[in-house]
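Only one chain is given next, in structure tokens, and it is the form predicted on its own.
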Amino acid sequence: MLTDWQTEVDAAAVADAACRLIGIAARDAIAERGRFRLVLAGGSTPMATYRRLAASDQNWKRWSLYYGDERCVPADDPQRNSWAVIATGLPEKAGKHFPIPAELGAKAAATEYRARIKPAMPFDMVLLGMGEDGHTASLFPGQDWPDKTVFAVKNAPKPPAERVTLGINALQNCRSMLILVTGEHKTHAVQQWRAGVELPVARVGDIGQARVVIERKCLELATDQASNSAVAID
């Protein structure tokens, strides 16, 4: 398990730390290459980070925002990752914003976004979350993932079933990766991850440039759960 783990006192501190780390990565990328290319995560956990970023002082015209996955619903549907991110105020600050056009349908959107991200890789940073089943982006446990940078998902176990996601190789094609984890309901997945279970988030995060920023309570509960399991086996 190559991933570096950083513990923060609570969910607010996770967002603070993520905002700080993203800001450092942005400054370094702009200084070295003139642009910061960031892949955004959906879900509830990263939204606090986006709000903090939107309120921060950045060289915004040099930022380009991409997405790790999207749900195939209308562009103005609140289920959309891009809709939630826009509500934080972050995209209006950034110089460039590239939502996944999932309203076109999964296959067409995947084809279009594949061409969109090709010149952007390697990304400067990929931001990910984790579901309570260990999924990340729209890479779910027990499913086969095509060897494509972006592909259509037709049978996601969580609604909506039709989605578009970056594949594992595209997500790992980055200079740095942050995986944000908050919430006690994710304890079991964290315990499995640290025990070596091949969850999607574990596979994606198994690179030297990945860092998990996790809420302390979640990690402590996962550690306790692992200890209790070991005692029961003994």
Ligand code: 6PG
The other form holds:
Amino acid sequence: MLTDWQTEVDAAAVADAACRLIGIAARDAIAERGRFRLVLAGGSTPMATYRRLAASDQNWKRWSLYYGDERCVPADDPQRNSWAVIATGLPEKAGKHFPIPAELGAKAAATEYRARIKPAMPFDMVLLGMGEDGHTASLFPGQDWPDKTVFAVKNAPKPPAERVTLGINALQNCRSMLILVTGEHKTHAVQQWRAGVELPVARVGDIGQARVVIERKCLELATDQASNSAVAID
Ligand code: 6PG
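What does the same protein look like in the form predicted together with the named molecule, given that the last one was the form predicted on its own?
Complete assembly follows, chain above in first position.
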């Protein structure tokens, strides 16, 4: 496994660490290339990190924000990842903010966003979360993951069923990747990931520039689960 693992004492410490790591990546990217292109994760985990970032001192005009996936609901629907991100105050600080136009419908939004992000790659940093089943962005276990930069998802098991997601190669086309994991309910997926099960998050995160920032309790339970199942097999 190429991925680095960093444990933090609790969810707040995960958000603090992520905010620090993103700030460092931004400083370096702006110094070297004059801009910081960040792909945001959806779901609830990263929102604490976005609030911390919004309250921090950054060279904001150099920041461009993109999304790893979006749910196909109206732009003002609280289920929208962009709606939740805007509520943290982060996009209004950034120089540029590029939500996925998922209100157009999955296929049209995928076509439009493909054109939007192609000139933005390689991204300076990609942020990701992980679901209890090991999904990341809107790449779900047991589903096709076409070799496309951005594609429509019609039957996501996590509602809403219709989504738009960046593909594996687009998510991996980055200088650094942070995968944020909190919550004991994700222990089994973490245990499977570390046991080598080809979960979407494992496949996407299997690059040298990826780092998992995880709540200590979740990793400890996953490690206990792994040793208990090993004993059961003996
Ligand atoms: C989404 C997210 C998804 C999310 C995971 C974890 O649109 O649902 O992009 O991939 O990161 O489901 O969600 P939580 O952070 O809420 O546990």
